[in-house]
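Listed next as structure tokens is one chain, alone, in the form predicted alone.
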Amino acid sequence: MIIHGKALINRSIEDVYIEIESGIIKRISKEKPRDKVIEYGDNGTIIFPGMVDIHVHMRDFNQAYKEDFYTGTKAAAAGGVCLVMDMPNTDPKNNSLEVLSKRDKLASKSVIVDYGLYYGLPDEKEALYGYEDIAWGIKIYPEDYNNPLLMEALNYNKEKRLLTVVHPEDPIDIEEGYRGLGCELRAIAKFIELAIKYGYRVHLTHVTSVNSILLSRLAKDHGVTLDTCPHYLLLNKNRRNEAYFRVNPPLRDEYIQENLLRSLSRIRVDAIATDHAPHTLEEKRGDDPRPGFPGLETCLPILITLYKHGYLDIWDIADLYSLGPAKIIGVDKYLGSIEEGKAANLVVCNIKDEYKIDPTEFHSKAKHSPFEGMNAYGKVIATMIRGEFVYRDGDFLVQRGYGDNIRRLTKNNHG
């Protein structure tokens, strides 16, 4: 298979022919081949590397009514995301080897994009041993901070060279009903101190401010990385303070949000993630609204829109939502850029196509969005994973179970 079009390669847009064989990019050339070519050379169409979302909630098990691996990965494919990393705060919680195995088997039968799993902090030390055969790392929530097994898990991850993902909010502040920026900064300080002192590799997820980025940079040389989300870039509590907009960490004051957005191209986070957190609309609007929003179908268009408005360069989109995430989880030899020898994970977008975000058209079960009605650019035309079109012109072209666990894929294909 050969695809032709303007592609994002080496931080530039190049008109190229991409030859794909056995799921791998075999050759990139500017010379027109004699073989049949799939043409994506229309004005405004760009071929990006497949996006990597390192923070999603596929729900499944007892909360499958909100989302499941099939609907969630359909949303991913329609949003140009080729790999999703699933969080463990499921029901039942994914923090035992038995539940982890069940979740992997369930996902492997349902997904249409590739996936990875995070593991929850287990209740017993023995449940740490061997979790890395299936999962990519451990997710630490605020309620885990004072768990005696926290240090055991950090030490185990260090020994096995595994990732520790941290939700940075101080549990003492949360117990006292305070989730302001200080709550976030104190948690970040705690974990960068551990990273510097003991050499743990820590990733701080969904940070909300420039101050959080600057503080974490004190430990950048010690392997500390961080991401933020589109809702922290574009939404604030001054304009969006009603119950629907509840999320953890919460939306910040307008000046904090605007500083984060304006600084995006200069004071860089390592990645953008969605924290795709689907709930029913009734749960979002109820007496105790559930925190979070769906985001897999809006993130790439939002980043393209930020490029169109001058907040990002076009290659920043791939740096933040493809290569950066791939580096954080350690699969950048396999994913994250359009290069010979890497997986043929490609996303075709028309960056001139302007439209209003309409959640009723989502493939996620959560057909609502904090960005409803927003003018956006960047309709996804096609999503290819390992040389196969998974999504093309509004249709899904693979069966449930096409996707695979990134742990198995990298072990089998890239050592």
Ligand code: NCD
The other form holds:
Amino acid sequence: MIIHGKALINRSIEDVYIEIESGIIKRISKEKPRDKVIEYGDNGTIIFPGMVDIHVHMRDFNQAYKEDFYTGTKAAAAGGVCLVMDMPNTDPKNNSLEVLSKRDKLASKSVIVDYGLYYGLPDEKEALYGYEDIAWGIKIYPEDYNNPLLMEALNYNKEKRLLTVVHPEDPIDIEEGYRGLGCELRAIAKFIELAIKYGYRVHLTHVTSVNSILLSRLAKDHGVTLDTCPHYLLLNKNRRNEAYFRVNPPLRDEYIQENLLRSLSRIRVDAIATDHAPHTLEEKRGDDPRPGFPGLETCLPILITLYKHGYLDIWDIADLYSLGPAKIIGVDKYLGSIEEGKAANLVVCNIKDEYKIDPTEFHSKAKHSPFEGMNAYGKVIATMIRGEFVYRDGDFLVQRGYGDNIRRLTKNNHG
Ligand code: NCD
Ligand code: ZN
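Given the form predicted alone, state the structure of the form predicted together with the named molecule.
Whole complex next, starting from this chain.
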């Protein structure tokens, strides 16, 4: 198969023919081949590398009413996301080898994009050993900070060279009802100290401010990485303080948000992740709304919109939502850019036409969005994963179960 269009390659946009064989990009050429090509050469259409979202909640199990692996990965495919990394705060919790194996079986028969699983801090030491056969790394929540097994898990991950993703909010502050920026900074300080002292490989997820980034940078030579989310870039509590916009960590003051947005092109952020956290509309609209909202179908368009408004370079989009996250989880040999030898994961977007974000059109079960009504660019036209169109012109073209666990994919194909 050969695809023609303007593609994001080597930090620029190039008019190329991308030849794909056995799910891999075999050749990228400027010359028109004799074979038939799939044409995406229209004005305003750009081919990006497939996006990688390292923070999503696919729910399923007893919370399948909020989202399941099929609907969650449909949302991913429609949002140009080819790999989703699933969080373990499920019901039941994904922190035992038994639940982990069950979750992997369920995912592997349901998903239409590739996935990785994070494991929760287990209740017993024994449940740590061998989790990496299925899961990619461990996710640490504030309630885990004082668990004696935390150090055990950090040491285990260090020995096995596995990733630890941290939700940075101090549990004592949370207990006292304070979730301001100080609560986040205290938690970041704790984990960068652990990384510096003991050499743990820590990734700080959903940081909300420039202060958080600068603090984390103190440990950049110790491998500490971080991501932020579209809602911390665009929304703040001054304008969006209703219960409906509840999320953890909470939206910040306007000046904190504005500073983060304006610094994005100048300050090193390793990745953007959505924290796709679906809840039903009823749960969001009740008296005590659940925190979080879906993000998979809006993230790439939001980044493209930020590019259109001059906040980002076009290359930054791929750097922040494809190559950057691929590097964080250590799969950049295989994913993250349009390059010969890498997986044929591609996203075709229309960056010319403006449209309104309308959550009633979402494929996620969570038909709501804090970005509802926003004018955006970058509607996804097609998403290809390992050489197959998974999503094209509004249709899903693969069977449930097409996607696979990144653990198996990297073992089988890329050592
Ligand atoms: C998350 C969820 O709903 O699972 N919600 C959120 O506001 N981010 C929980 C979490 O990741 O802390
Ligand atoms: Zn989350």
